[in-house]
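What follows is one chain in structure tokens, specifically the form predicted alone.
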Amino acid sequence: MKAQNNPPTSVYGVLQQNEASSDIDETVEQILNIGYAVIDAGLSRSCLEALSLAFQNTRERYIQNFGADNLKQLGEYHTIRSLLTLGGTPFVNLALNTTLIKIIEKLIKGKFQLNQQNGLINPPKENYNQGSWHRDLPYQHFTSSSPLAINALFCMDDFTFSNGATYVLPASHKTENLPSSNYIQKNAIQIEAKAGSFIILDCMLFHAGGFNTTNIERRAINHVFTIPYFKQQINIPSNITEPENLTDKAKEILGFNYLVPNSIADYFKSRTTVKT
């Protein structure tokens, strides 16, 4: 329940506060503490109409090239793998985000790449995968004094109430297992935001989508970035068109610092390029 009231400013018997000077430095210290956090990706309204175009045209090449009724049997048809190999550059400037990636260096002690950006649907009245409590790294139950991996999840679509707006538990990236069914009932929080923002997770906050009631699909980019110790989902350095475009901070974002040497001459290589 929300306070009434505007909660106390002074303090007493406290020897450490942190600060924060920023928005970002607020953003960090929200999804540090509980987890998650929504911010504005600053995108005009042709950009973000320039992108759902370039999102609606890529999907229907991906179902084209992959089969609908294939997509279907492997429960991938509301997925879009790899969106930034397929569709180019409007999906590259969105994983490299000015706000974004400022956060991520924030969060994300050294090195971080790019680990997998995938489009999602969430269809009308329909189950989908995503629509199950989940870590966005999968079957992991740990907890670490650092974020190892960050979700940024770009709301194509405006996410409401209705249309199965992503649910969150605060705080459970900082406990091992699941919470129990009666815990997960009273605490989950479902998350509202407005098309063209982010909605940024710690990776192992457990979250759900919630099921789109309207007669409208959803539609959400999601991004995660990780230390290079995780392998990429699909390899985005051998995939990307145009990689003479790319600037070098932009390929290290995107992997190309972290493939896996073929052989050790090519190790000792890249150990005179990139420290991790």
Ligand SMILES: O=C(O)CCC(=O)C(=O)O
Contents of the next structure:
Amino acid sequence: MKAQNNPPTSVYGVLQQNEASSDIDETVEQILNIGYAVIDAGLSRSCLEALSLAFQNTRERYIQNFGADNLKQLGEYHTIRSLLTLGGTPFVNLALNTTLIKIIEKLIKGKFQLNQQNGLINPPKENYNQGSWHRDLPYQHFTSSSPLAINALFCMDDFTFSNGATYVLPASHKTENLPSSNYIQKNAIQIEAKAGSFIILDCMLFHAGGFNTTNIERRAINHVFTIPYFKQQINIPSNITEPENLTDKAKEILGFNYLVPNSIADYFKSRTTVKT
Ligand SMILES: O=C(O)CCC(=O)C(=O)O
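Please give the other form, namely the form predicted together with the named molecule, since only the form predicted alone has been shown so far.
Below is the entire complex, every chain and molecule, led by the chain shown above.
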């Protein structure tokens, strides 16, 4: 429960305190401490509408290409894999959102790359493949002193209590096990957020999509950023259209500098251009 009065501002017996001198610093501090935060991506209404339309168009082409029955059989009907390699610029720009990248740069020490960007559809009144508690590094039960992977879940639509807004277990990125069932029921928090927000999660934070009790789909786009030692879910550099239009920094974030060399000679060539 939130206190009614402001918390005290005085301290005693404290030798060390964090400093946060900007909104970005405060967001970073919150993610480090409790594992999640919400930010506004700063998109205009028209930009958000264009993105929403691009999402729908890409989804239609995706279903035509891979087949609805096939996708359903694979448990993939409510996901659009590697959205940025299919839908192009609007999704590339979203993954490279300036504020988001500043936050990721402060959270993941050293180099990082985009591991995956997927469209997610939480269907009305139906179970959903993201609706079970999980980490975004699944099957992993270690803790790390600084984040190795961060998920930025973009809200394509408003996230509300009734349409299945994401549940999180605060600070669970700091413990190895999934907490007990009763602990989950008592401590889980559901995050309401406006369309155009990023819900940023430490990937080791346990979280789950909520059940969508409305009649309308709730759409999102997830972005997992990782240290470059983790392989991408789908090879982005090989599949992106018009790579010649990307800046060097964009290429680095999209993984162009971290391709697995095919041979020792290729490895040596990569050492002459990039130091990781
Ligand atoms: O759709 C949601 O609310 C959760 C998405 C999710 O679990 C994920 O991106 O890993």
